[in-house]
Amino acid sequence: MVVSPWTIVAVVLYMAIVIAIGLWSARRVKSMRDYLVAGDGLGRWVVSFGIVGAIVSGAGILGNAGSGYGTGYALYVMTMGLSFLGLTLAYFLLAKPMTVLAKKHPVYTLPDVLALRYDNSRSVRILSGLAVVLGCLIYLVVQFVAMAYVGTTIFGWSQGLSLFVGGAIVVIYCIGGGILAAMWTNFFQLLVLSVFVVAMAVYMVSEVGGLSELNQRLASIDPELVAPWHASGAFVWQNVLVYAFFVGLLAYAGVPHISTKFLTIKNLEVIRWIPLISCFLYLFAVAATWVGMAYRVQAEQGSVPAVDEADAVLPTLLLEAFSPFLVGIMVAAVLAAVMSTTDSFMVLSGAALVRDITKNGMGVGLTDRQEMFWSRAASLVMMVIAGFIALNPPEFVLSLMAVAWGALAAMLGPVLYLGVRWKRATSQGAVAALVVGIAIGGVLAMLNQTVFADAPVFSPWNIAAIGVAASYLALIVVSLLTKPQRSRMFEHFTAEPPVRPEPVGSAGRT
């Protein structure tokens, strides 16, 4: 495949901005608590974009395009169906205390914040530790899957190039730049990619005359495609419809690119203002599943070439339908999602090796320093083992994306939700609802997509959704059977006396 000069021109140019906000970010991380949660907070705008920026990635682009193409309405509705009224209610039961939180304590990631809600517990810092960093290993896998995508369909690279490719391009302006890189950057590739995305969804729509054209074309194609759920298979009812609310609605937040950047919020006040961005910003991102059905009208009569795999519809497009110069923009704008999302992961697994599981997990010890140069190499690794598994990628990214969302809805969200807003969670449900969550929502649901592939274990119920309602029962039931605790969270927001004042990082009870 030759590839146009005015093509390589535009990513080219659209990276180098992206590697200069990662220098520029670099160059202000002097601790920590810089790398992690950007010093001393961001404003309304630069929070509301990063957060958007990090749920609606390049593979959410991608994907959402791929199974409109796929599988019509359905997977939309099982992944984004609650998801905006999940996104707001987050914001309210999260924001605020998650804000206070950060400006009284040195919490930098989520197991920092778990740890100081339940009284300090070792074994509840670790668990959640490891839960970060197998969600964050899955979806990272997701990303550098419709990283690869983006190569070889517009570049004709082979898998392992544009993996190659892509990470280290996320490896220049990440490693150093941290959090603050990330939200930066996320910013700016969603300025774009809203623009981008939204004018491709009226384009397309018109082309086939108007959406209510575009559902009666494809109701004649497959009455299924435009309903939403299935008769069968993947996206029967049991599947779209609990996945919607259990993970969608009870436990959004619970993944961790999203949880622990409430922690990077300025001040009180920026929060006034942010579910409404937010949601308006969310609406424009994906948009992209109105391009895929609308390019499977068009297929189905001819006027563009079919696809192998529903994935590339989006590249595939681009291709066909517009001029060089512009086709590299909107790939330089699909592959930075991909990367302001990898870089959140990235950021988010090497603190939980290093921070949580082995400086305050098990209490080795590190300087500031040491802990940010180790949280980098470690981010690292992480990014490397997740390009090997990501050599042989799935059918629908998206579908893979929605395992790994509500692996990490399962293992972290009831302990963070309930944990945040009712006192009598005890540490000892914490650590119940952990091991359920990582048990059901995180290691049967990889077991489900490999080993039991053919027969998953409790089909066709959702097995994330499974998670989630299980974590959430654990906590409620072991709590209500222990012995009520004290936490130090509460402390400012009732006018209860203070506890002993021992930082949140010393080792604590199992």
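A quick note: this is a predicted structure, and the numbers were derived from the prediction, not measured. Residue numbers count along the first chain shown, from 1. Take the two forms, superpose them, and find the largest set of C-alpha atoms that agree within 1.5 Å; that set is the rigid core. What changes on going to the form predicted together with its partner chain:
- Remark: with the core as the superposition reference, the CA shift of Ser323 between the two forms stays below 2 Å.
- Core-superposed comparison between the two forms: the CA of Gly365 stays below a 2 Å shift.
- After superposition on the rigid core, the Cα of Asp119 moves by less than 2 Å between the two forms.
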Second form
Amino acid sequence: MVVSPWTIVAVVLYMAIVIAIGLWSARRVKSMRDYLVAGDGLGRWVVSFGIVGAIVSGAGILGNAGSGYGTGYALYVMTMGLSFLGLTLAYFLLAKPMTVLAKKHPVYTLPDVLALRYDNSRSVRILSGLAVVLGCLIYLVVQFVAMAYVGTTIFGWSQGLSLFVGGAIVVIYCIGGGILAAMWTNFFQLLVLSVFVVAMAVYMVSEVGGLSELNQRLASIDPELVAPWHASGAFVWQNVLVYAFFVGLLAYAGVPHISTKFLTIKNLEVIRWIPLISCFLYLFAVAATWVGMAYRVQAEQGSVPAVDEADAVLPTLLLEAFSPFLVGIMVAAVLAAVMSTTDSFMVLSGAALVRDITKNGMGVGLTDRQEMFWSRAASLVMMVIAGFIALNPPEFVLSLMAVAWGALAAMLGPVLYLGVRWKRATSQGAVAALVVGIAIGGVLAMLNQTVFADAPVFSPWNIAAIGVAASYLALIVVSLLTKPQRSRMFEHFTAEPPVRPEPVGSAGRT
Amino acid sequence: MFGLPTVTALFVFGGFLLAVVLSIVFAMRFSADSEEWVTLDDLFHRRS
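Switching conditions: you have the form predicted alone, so give me the form predicted together with its partner chain.
All chains and molecules follow, beginning with the one already shown.
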């Protein structure tokens, strides 16, 4: 495939900007606190863009357009129908506690927060660290597959070259700057992505005569395209509602790339408008769904070529309909979505391996500088492993993407949500919840390859959602059966007596 | 709404609109002065 020089110019320009942001951020990173929580000093716009930018992945953008084309509204209802409420609920429940904790204690990761909450339990720390590593690895593989998809379909590169270039750029801009780089690049990347997706959606929907006309035409092609769920297959009502309720609503921010961003918030006042800003940013970013639907209508009319594979809608549309420079900007936007998710998982996975499992879980002594060095090294290793897996991905890798969010939510959501909002939760309850969440929502869901099989009850979608419910249940039951514990998380409450003196070296930072 | 069946429209538009309304209410009522937060235990104690 011959790529226009203008396309290359636009992509290179985009890459240069994110690398410049990364290098600028790296100069400001002096400690683990800077590296993992950006010195907990970010404002409402950067936090909102950073969180939504991390949520909206490259595979998600390609997948949203593909699902709009292939399944209509059912996948949207399943994964997004209650997610706006789920994200809002996450802000309501978690943003304030996480912000306060980041000021009072040296908590930089989700396992740090859980260990603080659950009596400094080593089991809680190691189990949650393992859950983060497992979830991050899956996400990294999927993002690498999306990078390779863009590289091979748009540029005609080999799979290996696409992975190497994409991975190297993420490493260059983020390995030095950590979460600070991730948040600022996400700000820029989501800006590019939102403008691109909204412009595309408005253009495509207006081409078919508006939103009402689009929906009527979809219904005339196949009434199931506008139905909230399908009569059979993966999108039957049980799957759609169970996933939407348990994963989309009740454990949405269990995923570490959202919850740990709350630790970067500068002060409590910043929280006030973040939910509202995020709602609109999220809507802009997922508007690719309507691009896919409009493409389906046009394809049925014969005005655009049909695609063999639903996920190829966006690349096909780009190459068919736009000028080379615009194609370059749009490719950059898709890459932006890929990279803005990859960077968070790269940093979090390295931190989980070194800080949560090795240093605090296994008790290996590391200074702040050593911890930062080894976290970066571990992040690099995780990127290389993910890249190698993505070179020859298992057939079910995209199915894994479909359940990865649910798996992370099942593994980490209940212990976090109930942990900060229910004082009666105990460390034994947390261990039970983590074990159940990892076993059902994580391992079982990922081993099950029947995502699009006809037995919906056993599909990984459902299993991840069932994992959320089972994990909540385990936490509640085991906590009520065990002796109440007081937690350092609540010791600053006026009615709460101090639990015990702070350990040496972990003094508060207020 | 917009040519969609009612249930689909409820999920697609209703979920977003409800989230926006709740976010505005949250912004109006949010207190940045206190470092404490409401827990389930507080709710149960108030009722008992």
